[in-house]
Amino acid sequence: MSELKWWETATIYQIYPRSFQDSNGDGIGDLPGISSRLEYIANLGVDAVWISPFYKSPQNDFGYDVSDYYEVNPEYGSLADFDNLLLGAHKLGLKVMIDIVPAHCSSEHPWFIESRKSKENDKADWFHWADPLPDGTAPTNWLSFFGGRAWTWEPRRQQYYLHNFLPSQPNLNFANKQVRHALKDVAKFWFDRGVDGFRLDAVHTINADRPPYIDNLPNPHYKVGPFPKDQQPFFRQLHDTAQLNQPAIQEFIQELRLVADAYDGNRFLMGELDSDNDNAIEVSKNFTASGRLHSTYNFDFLEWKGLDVSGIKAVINKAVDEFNGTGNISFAFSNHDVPRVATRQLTALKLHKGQAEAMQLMLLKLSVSLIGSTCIFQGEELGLEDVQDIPIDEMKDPWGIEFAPEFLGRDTCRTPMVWDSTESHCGFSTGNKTWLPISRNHFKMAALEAANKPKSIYCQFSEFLKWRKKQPAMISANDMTKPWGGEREIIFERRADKQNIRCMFDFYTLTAEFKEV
């Protein structure tokens, strides 16, 4: 059996920087506050982190709108601090991932600042521009996650413009070639300096330009509800025939995999991606088809209402079924989008509180016992509970913002990280003031208290992963069977050519068994 890639069975560690840890006392994590506390993130025993975008950016989205992405914001430090922070990872055995952002940039980028000027320049179709229909309407009925038509219109060119999310992040124009070779050229800077991966983020809404456009059909499945898909306007549409999900997304990506191949051969690619009627699993095979991307990221366990047993058994099923026997999947039960583990699947598996810890250990170690990678994101080590009391006049996620207050956004699970009770704002800022507020509901469970507490989530989560390490069926292969067990029951095995672990978890007891059979 050849021996597989870093990246096929890693546990990655999702880094906010915003929310990390600030080391100035502005109130904004940065760099070098992750710097400082890369031994907490060694020492649990995770493979890799990764970490949200800190390229230069206005912050309207919080740096998913890049203004520049050779330069880190300011607020988060230097390309020297980066260095710094690659340096001491890679010396403590961390792989580092970062975020890429290629479907849009910032309207703020001397790229759309160019393209917007007029239909005659060296950036004219660098983005998605398209006449007005007749009675001087949008070219479709394409709607922005963050609400809203996706078209805005710009008098200069006298044309609408498309942008997936805010009208501050214009997507890209795929179909020339000019834009594509400007992202590897972006991708390459990054491999140079040391960078092991990239999170490509919502590769899903990368557009190419293919006139006429067509409009998204009805949802027919659509129905008002209390969560997110089920109350905003962009979930009334279908989106992969038209908007998202275009087959011209493969060219590129088939081109950035040679960029990264042409380095080490141990360069990952993980793309995020979303499809119509949680379909996200099935459509990832066309994704990591041969010479695509390594492994997607997808949102089947991110249920925003949290999933019960037999919705998570179905997750796992479809995961086999597709992907058995290779590392082109990865799993993440959290991360900076939807409300935290102990909130969320709290509710859908219909728990009280006091059996919070159990479950988000548990919980734990069932993503990490899958096959393929698993993202872990901050705080979840510690058990953090979403923040749902944040004034509306402190939000800062324009999503939130432009549904508040029936829909909080995705400030709930951004709050900063509590690494000390004993000091006014946890150890996360010497400063005045967090750019969030920090929960009190946080204060015990502060970071560095867990890791010298042999029972909390963190140390008993570290002695798993280290002993998971050890096992040739979780790290020699990606082989699994389907799950199977009662009603509140999920049991598997995971084989390789020397072991085979039966992975037991009741989610009546909360408890985790694995034995070799």
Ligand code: NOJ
Contents of the next structure:
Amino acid sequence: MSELKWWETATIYQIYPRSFQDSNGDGIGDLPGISSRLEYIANLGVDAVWISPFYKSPQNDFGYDVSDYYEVNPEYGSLADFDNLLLGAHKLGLKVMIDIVPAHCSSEHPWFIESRKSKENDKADWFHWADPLPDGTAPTNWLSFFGGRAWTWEPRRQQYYLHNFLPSQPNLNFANKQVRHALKDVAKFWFDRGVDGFRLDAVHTINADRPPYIDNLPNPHYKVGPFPKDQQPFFRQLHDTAQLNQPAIQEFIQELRLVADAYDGNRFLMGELDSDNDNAIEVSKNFTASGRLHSTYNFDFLEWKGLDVSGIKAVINKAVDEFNGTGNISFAFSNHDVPRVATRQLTALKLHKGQAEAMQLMLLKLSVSLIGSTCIFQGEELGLEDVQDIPIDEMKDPWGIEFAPEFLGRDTCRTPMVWDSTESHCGFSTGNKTWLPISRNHFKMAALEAANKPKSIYCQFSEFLKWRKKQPAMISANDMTKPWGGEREIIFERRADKQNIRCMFDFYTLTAEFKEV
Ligand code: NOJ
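Can you give me the structure for the form predicted in complex with the named molecule, which would complement the form predicted on its own we have just seen?
Then the entire complex follows, led off by the chain already shown.
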């Protein structure tokens, strides 16, 4: 029925491999585990899965620190396991997207091991190296997302290197043609295996500057908020004119698009993109101009403190302004980097705990009623809450460890899936211990039980997704009106040639209604 490409209206289920399903009892999820749960995902009615990184990695940032882009980390399985997963997913009609991490690799990657040795080696220019200022300090005032300076000293070269995240995630130098080639080869390798698309990690952090690097300016809009994440000094600076979102990123993106297009015209490039002061939607336009990314993965609904009704409307408004009629935007209310919806949105919408389920279902329906594609993090179809009582000595996320107990980082949304309510590890693992603890509060929300209960969020959402697929207005034209409605209402219409559907979300009753008009 649809003339659009699959990705333009796709519902994408995000799998965090470490926490999805363990198949060998080591307490860590793996690729065969994912294969064994594909039917559960397909029955939900989603169109695609996006699997967070499973490449070889020391796991300092849980896979976002790749030490070999061509290998599977042994704790997740093997390339053969990946091929098997791909085959299984395709058989069930699911597209498969994987994360690719272009901006940085692990400090254990042979490229960096070589580069850091001296100023004269094959890979000397593959990373951002800079001399200290005369007083010995770092070349710029740039800060890392995870706290502290974005520059770390390397005694062998007597120089600093750049890392926008952990010191063990050195930034690749995209001004170097060989680097761009190397990353394009990685994309080809996985496209050749049959993946349908990539979520490009943190494209705004790709750096292609040459020294002298320039300082970030102070952020005049910064206000110290009550929220621990916002108190981090990183947000006191503006990044878009210096450290991040550099124009040269487009050069790489255009080259990568040519790689994708050389396949069957059906391979999807979705770039994760943020910018200063909530400007991501505006900035996305440039990233999705002709010959660049198909879509950008937008952060606006992922606000750590959640969004109230007017906040949600404002995002929809902007998206309609910039992207109506296109599938060039991907939304997400949830992912592995932010607190879960049931935890943060209850407060933001001023609801009470008993309303969590209804809210969850309504927001899931809202997210897949918008133009473009939508990513849904594993466990959101169950309405899982964050796990906020992980003992400090069991925390794993380096960002949380750095700032706990004031700021807990991202472990709280990354705990393992609950499949059944068995006492041991809820069907996630048969081992003695899981990599992060499973919360007792999740026991009653087990996935396989939800999938068999007609009134569960899973079943109602699944019914909705199946209905959605049959509505031309929802899937065959990416056209929608601006939202309207009272203080606690969001109403908009989706429009196709032969059908208009009014989508109404009532934040008093927490119900969603869809009517042909
Ligand atoms: C964004 C990823 O989603 C996050 O988990 C990771 O820590 C950073 N990029 C760095 O790769």
